[in-house]
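Next up: a single chain in structure tokens, the form predicted on its own.
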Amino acid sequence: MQVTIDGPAGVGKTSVGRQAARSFSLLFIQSGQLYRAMAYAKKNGLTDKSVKLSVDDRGETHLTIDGEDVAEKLETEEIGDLASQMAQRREVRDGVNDIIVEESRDKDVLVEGRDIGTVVLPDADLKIFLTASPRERAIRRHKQLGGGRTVDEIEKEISHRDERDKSREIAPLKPAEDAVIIDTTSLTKNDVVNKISDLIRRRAANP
């Protein structure tokens, strides 16, 4: 089974997904870690290639760059603007759809991102897409992040971000067709991983 998580910066995809995916044994890849490796072998001089996504005999994904597990240091606003900027382009987009379709044959997956459902993974079994307000995103990140800017700051950023996903000419952050559409504004992350976990339950009862 493949199923596809897609939505905005902040809305929960890599929390909620990661908790499913585990429930019902699918390999979990997180594409926008995949754009943040690009803009951190971008920023510090290394080429594409050198970023390589493996599976180990657990089934866990890893990412490194260079052959050196940088997964914490691909968390700051920087990498995660870069990244949103980079993606952008043709070229970054077809490295990192390439990697996810390569590591998806043939496997239980569940992909997380913004244009999997309409782009990376067309034919998916399940494709969700996961909204929540601006100001509710902030917060929730601004928690994370665990001080530093006011939600105000990180709410204009956030915004400025989604108009700069929705309006690029390539892939652009829109739900698939058949999507089904869930809003976390007001619900709690195990209300979100249930919702999920009952989709994909359906899902595999009725393949």
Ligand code: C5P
Contents of the next structure:
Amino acid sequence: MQVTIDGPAGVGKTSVGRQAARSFSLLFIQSGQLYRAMAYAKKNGLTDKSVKLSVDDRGETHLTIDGEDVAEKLETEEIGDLASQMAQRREVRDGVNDIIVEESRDKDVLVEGRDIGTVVLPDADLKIFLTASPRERAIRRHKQLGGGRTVDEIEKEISHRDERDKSREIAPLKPAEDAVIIDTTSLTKNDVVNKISDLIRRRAANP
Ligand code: C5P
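Other form of same protein, the form predicted together with cytidine-5'-monophosphate (C5P), not the form predicted on its own:
Complete assembly follows, chain above in first position.
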């Protein structure tokens, strides 16, 4: 089964996606991490080709740049912003999409991002689009980052990044026509995971 979860920054795609993927033994792929890795590679004078995604024996994905696991270094807002700028370029999107399509082929996967249901896996079995108000997303990100910047600053940044993602010419952020839209503003993480799990179960029962 192929499941896609798309939505704006800070909506919880990664945390709920990871949990749902574990429950149903789906390979979990974070496309945003790939864009961040492309940004990190560029910033450090490395080529796109140095970014590799691999799957270990336990079915966990590992992202390396030039052989080094840099997962933690990708989480900064600076890299997020650079990723969102680079994500406007066709050659960067093609490179990321090729990696995802290759890793998803003939596998049960859950892939999260901005354009997975619309562009990357348009024939996916189940497409989900998560939304939440910008304020709520900024509060969640603030908790996750553990201080440093204020909620107001984070809200401004994610709104700016959303605007760029929604208005770009190639693969803009938007729900697929056949996506199930879930507004998570007043839901807990567990509520969202339960809703997604129900949808996956129902889809698996009606292939
Ligand atoms: O999801 P995350 O915030 O890690 O993604 C970083 C940036 O990568 C996003 O702001 C977006 O511009 C870009 N991205 C994208 N398409 C995807 C996933 C991420 O354009 N499928």
